[in-house]
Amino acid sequence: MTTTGPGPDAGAGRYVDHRAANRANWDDRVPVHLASRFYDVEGWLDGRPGPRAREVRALGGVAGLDLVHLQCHIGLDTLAWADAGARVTGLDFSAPAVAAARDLARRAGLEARATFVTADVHDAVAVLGAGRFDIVYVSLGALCWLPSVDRWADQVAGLLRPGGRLHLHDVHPLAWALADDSRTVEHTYFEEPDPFVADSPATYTDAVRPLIHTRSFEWNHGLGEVVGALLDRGLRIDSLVEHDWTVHQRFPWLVEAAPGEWTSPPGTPRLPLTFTVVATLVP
């Protein structure tokens, strides 16, 4: 992430184009990600690995449950839960991403258990309906695109049935606040009205071409702000785990400790790079 700091106008409300800019940026990423080794779409279709073991341990069996994946991108994580027996709905604001997800569902033979919808995450309840889901699933790299963690938590609580659960795995706010090339805190740890304006032709996967729409708007959200927003909306925190690893080489000084698991080099201080929250909507 190459950032230029807060834009020239104060207040998130003045960034009226932030959704359009972010959508164009993510539309650009779709063909790059589909062709990347990082996502390895053909390998996924051949191997059908299912959900990650740590996520299965957190949520248990999902057969017959209704799961919604917010900001689902091209839908591989969504479809993994369909392979585990859930009825899944993926929602994303990028029409090309949703088209790709639908095509992958068709190729995987999962069309009967997988629905993909193009919509902004802030409209999820209005589009999908209130109280429809047993599980709200949010995967890595979602919250930084949203100006308000409170507005996001409104959608999470609104989508869940009483007793339904949230599984959130995302970038740790301390890692988000670090400079790209060092362990120095360069950006705000907390949610602020002003976004950071990123301008970079790169994406987090290996890429065969640069992005065309390079400008994007991002916000950080402190761990306490995320947890507090969920508590305020009637969710009980069942677990909160900070991880010293992430899934790609977010910083040049990270080393790959296991396939797809990047962490601090041996003998250096460990830092929280991602975190997982599992929460239940109290009946």
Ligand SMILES: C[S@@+](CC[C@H](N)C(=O)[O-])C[C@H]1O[C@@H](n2cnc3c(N)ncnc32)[C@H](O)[C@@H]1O
Given for the second form:
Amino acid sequence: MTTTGPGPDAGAGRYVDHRAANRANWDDRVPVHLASRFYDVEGWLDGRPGPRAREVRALGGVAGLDLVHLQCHIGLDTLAWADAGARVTGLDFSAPAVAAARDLARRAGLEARATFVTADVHDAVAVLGAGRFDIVYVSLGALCWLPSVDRWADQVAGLLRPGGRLHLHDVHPLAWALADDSRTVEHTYFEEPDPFVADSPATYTDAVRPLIHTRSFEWNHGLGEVVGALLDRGLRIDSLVEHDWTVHQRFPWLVEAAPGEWTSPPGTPRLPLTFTVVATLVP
Ligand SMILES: C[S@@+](CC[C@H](N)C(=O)[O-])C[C@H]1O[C@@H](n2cnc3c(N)ncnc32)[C@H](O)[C@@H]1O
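Switching from the form predicted alone: structure of the form predicted together with the named molecule?
Time for the whole complex; same chain goes first.
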């Protein structure tokens, strides 16, 4: 399924351009990521590690549950939940990402439990249906691509069944506010209408070739704004944890404390780099 037509801000004529630029940037990243050591697709297919232990602790058993992964990219995180027994739907606006996810589902023998849909996250309820999911799952690097956390939260609340849960693990807004190469604050911590503009041929993984569509647009959302948007739509916050680690060398000054866990160097001030929210739609 593919959504077409103007974006949610078509009247303003701004987000449409941002979204087109971001989608072209993400389309370019797909073949780079598929070939990267960071995603290690062949290793994933061989090892099938399943969902992360801390996420399993947070969500418990998912066998037989309906889980939707918003902004699923190439689908590895989505398929990990299918391996744990969930019926999964991954949604992403990048058609090459969705094609890659479908291919990985086929190669993993998970097509019967995994559906992938090409659509903008703001169209998720319209495309997938209201109140259909036990779990909305959102993994690292999602909210920054969206201009309004309120509009995102509308989709989350609309997708969940009463009693259904959100699991959100994302980059901490303080980390988004920092300059790339120093610990100084360069960007707004709070949501603003105007995005940050990035212009880089690089992505966050190792890369065999540079990106062609280098410009992308990102928005920050303060932690209180994220939590407030969920509370306003009838979700109860079950837990909120700020983590002092992230999964790649987001800043040159980070050190790898454990495989795939990058933190502030010992003896320097610890900063929150990612956060997790688990929330329930109150029946
Ligand atoms: C950093 S990736 C998420 C990665 C995922 N956690 C993983 O590691 O595979 C962000 C994803 O958001 C998608 N995306 C960005 N804006 C979107 C939008 N408005 N609607 C749907 N997907 C979007 C991109 O195509 C990309 O696949």
